[in-house]
Amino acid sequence: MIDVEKKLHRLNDRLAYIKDIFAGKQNEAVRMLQVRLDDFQARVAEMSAQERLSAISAMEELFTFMEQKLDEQLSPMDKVRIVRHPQRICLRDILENVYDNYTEIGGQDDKSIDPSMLIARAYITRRRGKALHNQPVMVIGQETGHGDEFRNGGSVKPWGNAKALQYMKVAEIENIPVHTFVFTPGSYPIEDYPGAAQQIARNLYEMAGLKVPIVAVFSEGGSGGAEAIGLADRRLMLSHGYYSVISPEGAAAIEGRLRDGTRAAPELIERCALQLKMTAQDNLRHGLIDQVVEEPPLGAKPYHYEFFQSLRNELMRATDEVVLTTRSFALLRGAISQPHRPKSLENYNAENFVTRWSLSTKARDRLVVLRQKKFRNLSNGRWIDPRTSFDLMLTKIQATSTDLLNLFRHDLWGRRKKQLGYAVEEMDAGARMLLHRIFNPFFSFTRELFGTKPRAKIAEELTTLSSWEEDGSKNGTWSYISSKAKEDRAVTCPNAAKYGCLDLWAPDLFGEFAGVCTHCGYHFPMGYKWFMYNVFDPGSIREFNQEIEATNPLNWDGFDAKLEQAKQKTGLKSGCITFEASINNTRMCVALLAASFRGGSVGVAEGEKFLSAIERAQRKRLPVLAYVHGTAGIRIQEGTNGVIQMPRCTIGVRRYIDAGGLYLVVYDTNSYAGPVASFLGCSPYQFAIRSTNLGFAGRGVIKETTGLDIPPDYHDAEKALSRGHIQGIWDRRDIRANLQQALVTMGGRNLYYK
């Protein structure tokens, strides 16, 4: 009887779980299970022991059969409820059942630096004959727990991501693989040091060049929080998981234009979940993950031991593939790295093979190159490029010619010229030092005897400020005047109540004053054209890749019309403008995110244009400037195709900086979310125009996700400067002079003008 009661209790739990997954839906199968279970519980007291055992076995078989049927009916939103359910497997379950031994690092439970980020040094034991091989691995992932409130549901704070990066670097020192597990709805939107955005950007930048194999497993992958540990050589995804640019509820709030915490209708949330194309099958179809790990019907739970064995096998196999791809002979590497595994390898049991997971120096370098190429090719072709094959061929020929020219000019002749110059300088310095030592006593005697300059004069020169020459600013005479200057009206400064600012006449404010309040210095938003035509040398702008056009890769309902409207309104084909220009005859590549085009949001087309600008600058040995006229983040209507631009573009920046380039970022107006948390935030030289707002998440998102009311100045440029996100705050009128100064004083080793 006790055994029957346990099984009955288990069936009630299974039914409650099914109801949670299909919440609010009228499902005939669920109703039938409820009726059959209620009927059994009503009659169980009247049955004999044998009848109870027979009936409970039949009920268990019925539940198993119906769960398989219901699994085929799951919608994307049903899968979201599966990964969020307290009965869902968590990282601790995986550590207990997939790895043979582990030690957690960095504190445990609520005493951890951040309990949402779990780090463990683990190993997997494999057998070759009678010999056992313990293969060490660093396990890093978000820990959701089974309803543990203190873990924030896997929403990691900035210092949790910093802890993850620290132990990735430890793994690199120890030359062991990293296994990351993505179980997060998104990062905790907090700007306290080191700041959510800047820490995610730092993680992406370092992972782009991490010289050990990285294998990532996605269960719940929410936007930037997922990318913080998701940049990997092999990306596996659990079959009931989701990986998305935003949660379905967040997408529904944006689509429904909801404000003040108003909740979206369930139907709208379901529709957004479907349109985001965020399931494992969708992401595999788009090429954004490498493998789907099949789960039991309605999702994996802690008692599904066969699933853990399957996950263990897939993890070992993925790690083997990464290692063998980088370490084997060239012919074998090509066969192993095929994107689709041959049928002959489907039954490959990794337990029966032992592959050494440590890499040689050459293999580690090759690993990084392969990882960077992999992400460069992700989402290829998901934008519109109307250029003909002949035009594209000419572009490639031109790029190749530039590569060859710069190979000779810089790498061959330029490097030899520098080496010769260094040798001459060293000989000259040595000769001067020798002559100084020989003749210095004579010169000292003559200076004392005759004197050349009064000592008071020398002291004055050493203690007074230098006299700077004209800095090149235009002092109110601008080449381009904003169209707002044509409005015959008075404009009130937002700081008028605080500082007593007087109203300003629009022709003066947006003309001579460049949108800057003459009393308090508040900067009004200005169009991106003001920046383009007042900062650079007249006539020096040469735009490229203007043909690349934003598109609708997920066929999101109504988005084609919205894109067309943005193109008609702005005259742009995407939210990114790329061009070459000069400041005081110093040439540079510029990538400009225009807030007027869909809020400056980034999708595949914008990511491709940004990457092309970085690669063009690397070929031509030019500095790169990213001017952020404003960005609202990653474009949600492009789903994971948009969010993948975070690691994709960051890798481009990493390659450029490693090659010796100078990468500057200047923020203007409002800049938030994915771009700031990746390819913008990873720059070592970031500046903001005064009155800019800068951060990871906006006020509404923070209120919705944390329940916290943030101070009015939470995202001010001054706050960003105080926490180290940016390195300086500039007046708009001084951008040209400040950029010119930056080019003189900063720079990578491979820039021609240096």
Partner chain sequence: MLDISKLLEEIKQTPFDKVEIVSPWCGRVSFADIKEEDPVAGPSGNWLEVPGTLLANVEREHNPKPVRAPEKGRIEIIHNELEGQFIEAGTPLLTLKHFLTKQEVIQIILKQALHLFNAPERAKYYFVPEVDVKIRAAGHRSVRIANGMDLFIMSRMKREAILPYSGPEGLIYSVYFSHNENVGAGEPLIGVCPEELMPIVEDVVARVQAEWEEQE
The other form holds:
Amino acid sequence: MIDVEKKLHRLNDRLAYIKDIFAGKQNEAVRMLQVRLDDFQARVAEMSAQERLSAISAMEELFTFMEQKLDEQLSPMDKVRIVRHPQRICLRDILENVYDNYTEIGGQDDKSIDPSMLIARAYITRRRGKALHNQPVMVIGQETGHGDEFRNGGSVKPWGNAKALQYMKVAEIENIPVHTFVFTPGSYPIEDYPGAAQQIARNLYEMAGLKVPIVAVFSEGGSGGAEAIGLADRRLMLSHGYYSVISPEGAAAIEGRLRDGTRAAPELIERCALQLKMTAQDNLRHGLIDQVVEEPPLGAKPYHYEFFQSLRNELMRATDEVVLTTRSFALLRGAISQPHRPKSLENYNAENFVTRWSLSTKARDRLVVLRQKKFRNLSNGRWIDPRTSFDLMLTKIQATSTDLLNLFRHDLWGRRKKQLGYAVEEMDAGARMLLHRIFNPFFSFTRELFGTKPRAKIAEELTTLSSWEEDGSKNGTWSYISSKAKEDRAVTCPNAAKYGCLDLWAPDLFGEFAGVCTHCGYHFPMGYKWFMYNVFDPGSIREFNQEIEATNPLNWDGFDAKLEQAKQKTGLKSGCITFEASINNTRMCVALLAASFRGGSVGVAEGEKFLSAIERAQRKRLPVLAYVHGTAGIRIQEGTNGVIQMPRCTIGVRRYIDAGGLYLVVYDTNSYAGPVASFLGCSPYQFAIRSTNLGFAGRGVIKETTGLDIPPDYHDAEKALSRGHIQGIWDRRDIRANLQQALVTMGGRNLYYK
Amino acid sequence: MLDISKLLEEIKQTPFDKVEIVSPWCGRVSFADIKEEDPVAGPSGNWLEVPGTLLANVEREHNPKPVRAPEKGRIEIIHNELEGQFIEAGTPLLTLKHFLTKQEVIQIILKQALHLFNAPERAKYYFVPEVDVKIRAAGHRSVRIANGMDLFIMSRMKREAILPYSGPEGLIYSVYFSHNENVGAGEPLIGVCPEELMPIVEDVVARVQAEWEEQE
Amino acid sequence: MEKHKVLIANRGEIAMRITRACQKLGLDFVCVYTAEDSHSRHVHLARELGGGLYRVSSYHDANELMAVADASFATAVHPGYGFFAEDFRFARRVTQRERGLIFIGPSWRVIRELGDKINTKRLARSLGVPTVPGSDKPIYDEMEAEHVAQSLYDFQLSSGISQPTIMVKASAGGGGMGIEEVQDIGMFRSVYRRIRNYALRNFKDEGVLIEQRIRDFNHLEVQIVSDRSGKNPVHFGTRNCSIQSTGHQKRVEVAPGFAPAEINYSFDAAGVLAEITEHSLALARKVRYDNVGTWEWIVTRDGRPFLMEVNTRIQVENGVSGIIAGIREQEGVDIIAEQIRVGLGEPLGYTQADVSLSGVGIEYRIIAEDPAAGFAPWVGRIEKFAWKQESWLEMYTQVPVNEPYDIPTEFDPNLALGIVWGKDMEEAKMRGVAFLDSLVLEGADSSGNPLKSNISFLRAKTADILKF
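Having looked at the form predicted on its own, could you now put up the form predicted in complex with the partner chain?
Up next: the whole complex, starting with the chain shown before.
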């Protein structure tokens, strides 16, 4: 009887779970299960023991069968409910069941700097013959703790991500692989010391060059929070998980243009979930993950021990693969890195196969190169480029020849020349010192330098007109004047009440004053053209890759029309403009994100253009400037294809900086979310134009996710400077002078003009 | 000794303020969609980031400059005859009836209790930069002042002079002047609360909190 | 003349003088005032004479002035002195807005060109007009800077200056920011670097100017008037403004600039006056100067003049030049009326040959201040203000004489300008003292202390006028 009771209880549980997943949707199968279970419960008292047992196992079989059937009907939103369900497996279940031994080191329960980020040292025991091998790994991941409140749903605070990064570096020193587990709806969007975006950018930047294998497993992969630990050599995904640029609710709020926390209709959310193409199967099809780990029907729960076994196997295999690809045995590497594994590896039982997970120095370098290549190719081709393959080949040939030329110019000849230069300088200084010592008692230094001149000559020099080469003295006029300067009207400064600024006349404000309030220094937003045509040497701008065009890779409903509209309105093909230009004849490569094109959002085309610009600069040894005229984040309509630009572009930046370049970021107007949390936020030299706002999430999202009201100046440039996110605040009128200064004082060794 | 009950009774006789809203600048008036007896709200939000109710636009140089309610209250008079007219700066637009809040009643009573430091002459007054920084960071009640301490910059006739504080040591409890506005000779600049007055101040606050009912 | 309506965008005595000039020329006018100024006599005068009158929030807010101009259908704006008088942006806005107005002053390009001191110095040098020895362009190179400094040092030594001084200043600076003096040439390099770095940090421009610091000098001015053609400027003589408060604010102005007939100078004073007027006119012609303006000069003890700057506005002390000048038969010139006339586009109608200068004029600035306490302004209420009317006296004041007046704290502390004329210096001085003696100025502040004024200072200084 007790046994039946227990089983009945379990069945009721399973039904309740099913109802949770399908969230009140009228479903024939659910109703039938309910009826059958009710019926059984009504009759159970009258049954004999034998009848009960057979009936209950029939019921169990029915449940299992129906669960399999229901599993096929799961919508993407149902899967979201699965991963958010308190019964969903969590990282501690995995630690218990996948690894053979572990110690938590990142805090205990709620006594942790951030209980939603869990760190453990663990090992997996493998056997070869009679020998046991304990293979240590660093396990890092978000912990949802089956709904424990203090775990904050796996929404990690900046310092939680910092903790993750700290232990990745430990793993690097100890030369052991890192296994990361992504169980997060998104990062906790606060600005602190550091801010959310700032820390995620740091993590990405470090992971881009981390010299140990990283294997990531995605269960719930919400945007930036996922990326903070998701940049891995192998990316596995649980079959019932999701990995998305934004939560379906967030996407619905944007699609429905909802403000102030109004909830979107369930149908809209459901539709967005579908359009975001966020399931494991979608992401695999798009090549954004490497492999799907199958879960039991309706998702893995803590008692699904077979599932843990298969996850263990897949983890070992993935780690082995990463390690083996870095070995110099070309044969084996080739065999494993094939997309279709040869038969011999298909039934590869990781348990009986021991691969050492520590890497040699050379292998570690190769590992990073392979990782960088892998991400470079992600989302390839999801933009429009009308150039023929012949054109592209030509470009490639040009690029290669530039490489060769630069190799000669800078590495071979350039270094010699520099050394020679140093020697001459030193000799010169020595000689001067000697002369000075000899003559000093007799002549003052000035006499020595200038000699004496007749009075008339001196008087002439001091009182008549000198010649003067006009350089850059613009006398308050700019080469490019905004069209806003043509209206005869007065404009009120937003700080007028606070500082008593008088209204400014638009032609003065948007013309001579460059959009700056002369009283308080508030910077009104200006179009990106103002920047392009007033900062660089006149006529020096050479745009490239303008053919690359933003597209609609997920066929998001109605987005083609919106894109077309943006293209019409702005005359641009994507939100990123890349060009070479010079400042005082020093050439640089510029990637500009234009706020006027879909809010400056970043999709595949923008990411590709940014990366190409970085790579071009690396080849030509040019400094790079990312001028962010504004960005609202990753373009949600491109789904995970968009979000992948975060690691993808960050890796490009990392390679470029490691090669000795100068990567400058200048923020203007408003910059938020993914791009700031990755390839922009990782620059060591970030500056903001005064009155800029930057950060991770806007006011509405913060209120929605954290319940916090934030002060009006929460995201302003001064706060960002205090947080250490940016390194300085620039006046718009001084951008040119500041860039010039940056070129002189900042950057690595490998720039053409150094 | 301060007779709080008596003061409270006096204020209860006229528990409101008439606030005349004048146009701060010249321009052409168009009133917002308001009528007499309408309730209006002052700036709100934790940081007063939500502006008050729009009362009128006074357009000047093609710039429709809003005039908003500075405080909560009810509209008593609207000078509708001005609609569409060009008006001079300082022209009355409407009158609000503003019921005193607890904070305001506390301020009125405390003006009797605190040590007031008055403006010696008509001028604009500013806190010296060191004090200003402290006030911006932690509010004026965090600033302790003592006799002889340099506290104000007095600005008039395009000249500035340092004005030291004189009076008992204590915290700056109230500030009665605002940025860029003239203060007449003899008008109070700040109210200072010396240590021994603290119990009285707390008493006033408690009494008003308990006995004053805010009207809509 | 076309019927114009002039917006008088100013206050106090200058608003009154402009109002009267408009009335004299038969022009309509409109005045503005602020709440602080509602008892000023310029407001009474506007009411009295039936002009338009508008209350504005501030004299400093161009938007208020433009709004009033449109509402009152004004066709021209007179900025007076101070406020917008030398603001080329204001002049540009006035003329370039949709409903354009005439700016009674030089055209905005001229204001901009002469508003930049470096530019003025270079213009002057291009014409051979003497300027302070030193650089006339921002210097960016340390070697060049040291070279100029050394030359300046040698130059001063060879000119017999025992303590040569060099001024180093940020070329993009202003208002006394980023200026240092060097007396020990050995210290130059460190001072130069300090100023250069200061300039770079504060103005984003490393440019530094290096000039001789001139200590012992008289401050002279040349009054110029020219019409819109810009081709035929005339001058109304010179002024000497060397009697100043400790804060280098003018207190007594005298026309003409020197009195060689009555005082012995160690140099050819008449020659210097002729030289500076000729140079001023030459520069005016060069820039096609097209309204009234003042060329400011300094003259050293050994009689060398240097052009300092050009003030592209009517000045407070214009009346002292007006009182000694005449055009053909007419004695005395209303320079403000002339300014309005040519500003509205009338041709000047006379040449230098038609202008005569006679006698000596002295202008006193009567101010409630305490000369003994560093000229600290006095604030309070004026109870009594009176003087004796004379045929040789012009008095300009916004202070009412028949009612008490609280001195507004917002503005310049000038209360009145008294201008006396004498056929020679002795007579002018005598009349000056007589005028000051006749003045009654009484009042009290909020604590009952009596009014303080500079009248005794002015009286004492009268003895020294034009001496060098």
